[in-house]
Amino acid sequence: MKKIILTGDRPTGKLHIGHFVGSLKRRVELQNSGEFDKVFIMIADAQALTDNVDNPEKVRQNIIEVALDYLACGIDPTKSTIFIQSQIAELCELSFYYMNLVTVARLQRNPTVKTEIQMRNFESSIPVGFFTYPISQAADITAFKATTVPVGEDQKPMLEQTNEIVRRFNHIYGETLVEPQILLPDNAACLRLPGTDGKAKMSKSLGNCIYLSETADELQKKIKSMYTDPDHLRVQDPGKIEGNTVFTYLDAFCRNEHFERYLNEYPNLDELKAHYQRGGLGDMKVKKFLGAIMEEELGPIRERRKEFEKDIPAIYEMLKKGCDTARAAAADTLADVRRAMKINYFEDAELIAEQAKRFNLGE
């Protein structure tokens, strides 16, 4: 069996470092590993419209922002197929068929859906499109016969529901769909990077993000205002690293060689943490260290993005080619699904012959 990746993002704004450590950085590594036969990366505009239906311009404008962020991070369109979800009509048809395999009660129990509904204050006024988001995602994944889906931990319930749909479909109609495996970040700190304000999740709507395209000044300003230990009022006070956003980011981004370059009085992160915990280390010194690391990481991304911004028509042409490739792959899967469900009436010569014989036609 071929090894295929499917992953993507909703175009509701520029991508941030939560996306980067949660999946983007890993995507580039996987793309360049040579281990996968195909890599599909989807800009999920149709999913974004489920809770932005009254603001399609927001989604429309952010298609190019996400594409630029992908390219700047190292996604290579010669190795990965970048496409726009709404341009692949086959996904809608697959979603329609999968709806018959899932109950309302099961969707209501999906932890990710429940959390997202609470975040958006939908309460009893839940758009059907948003409620059936897990079904749409199952269509996205199975359409490309994905064997691997690299996502953050918060998407784990969605993958579990996809696999339930796959198993039920295959049980009823025969082995047709591929059951995907989730691929989580290998750095535990990257599983759920908090916002700069210390909130549990980095979110565009909460305004607590560090975007991949931040200017150097904007980046440093956000790091300086980052949430730390509220009880660490003086340099000499002992500080807590648990729940301290600065140290969470250091867990995600810091490597031993960073100390050699920017803070050579410490050999590693454990020693820095120990000093902070016993007192005598100020927040601003730690933030300055984090700022240097983040600039080293994001500076090259920022510069590559500026280069890609010089030829926007070429980006749209790249996306169009990606959509053509994705559409062909999804069409093949849809043909398999129709065949398995026995709704490929006009391609089924045996059916036509049987019916002709039954009504004594053509004999």
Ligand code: ATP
Contents of the next structure:
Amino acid sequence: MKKIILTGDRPTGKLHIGHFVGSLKRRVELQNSGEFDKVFIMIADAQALTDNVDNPEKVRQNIIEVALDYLACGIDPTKSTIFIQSQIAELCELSFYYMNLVTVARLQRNPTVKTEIQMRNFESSIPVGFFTYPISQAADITAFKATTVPVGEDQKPMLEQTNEIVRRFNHIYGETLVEPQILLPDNAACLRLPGTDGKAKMSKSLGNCIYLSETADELQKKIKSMYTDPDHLRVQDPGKIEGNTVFTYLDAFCRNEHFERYLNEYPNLDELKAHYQRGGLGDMKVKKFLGAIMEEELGPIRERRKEFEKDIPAIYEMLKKGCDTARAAAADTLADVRRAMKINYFEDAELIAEQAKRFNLGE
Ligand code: ATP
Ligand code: MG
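Could you switch over to the form predicted in complex with the named molecule, since the one displayed so far is the form predicted alone?
Below: every chain and molecule of the assembly, starting with the one above.
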């Protein structure tokens, strides 16, 4: 069986460091590993419209932002197909058929959707499109016969839902669809990176993000005002590591070599944490260290982005080609699906011949 990757992001804003550690960095590694036959990366504009129905301009403007972030991080259009969800009509058709395989009760149990409904104050008026987006996501994944889906932890319920749909479809209509596997980050801090406010997952919709394209100044400003341990008031006080966002980001980004470069009085992160917990280590010193690490990581991304920004029409051309490639792949799967579901009337010569016989027998 071919090894195929499908993953993507909603064009609701620029991409942030949560996307980077949760999925984007891994995608680039997998793309360059040469182990995959195909890599599809989708800008999920139709999904973004399910909770931004009255703000189409936001979605429209952010397509290019997401595409630039991809290219800046090292997604290479000669190795990966970058495409826009709404341009692949086959995905809607597939979702429509999958809707028959899922109950309302099952959708209501999805914990990620539950949290997102609360976040968006949708409790009393959930748009049907938003409520059913896990089904549409199953269509996105299966249309490309994806075997591997590198995503953050919030996507786990979507992958479970997808696999249930695949099993049910194959059970009813015969082996047609492929069950995908989720690929979560290895590093626990990267599963669901918290926002700079320390409250929830870093998320474009919550405004608690450090964006990949942040200027050097903005980046340092955001790090300086980050949430730490609210009880750590004086330098000499013992501090808490758990729930301290600065240390979570260090868990996500820091390697031993960073100490050699930027803070050589400590050999590693464990020693830094121990000092903070004992007392005598100030927040500012830790934040400065994090700032240096983040600049080392994001500086080259920012610079590459500036290069790609010089030729925007070329990026739209690349996206258009990506859509054509993606549409052809999805159309192949749809042909299989229609055959399996017995709605391929006009290509089924046997059906027509057999019915002609049946009707003519009575003459
Ligand atoms: P929105 O607020 O519009 O939902 P988002 O910031 O949650 O935006 P998505 O486009 O929904 O971003 O997510 C794209 C991918 O990035 C998914 O694979 C998701 O798991 C991953 N991801 C998003 N936020 C984080 C995070 N804070 N930590 C780890 N992974 C994340
Ligand atoms: Mg999201």
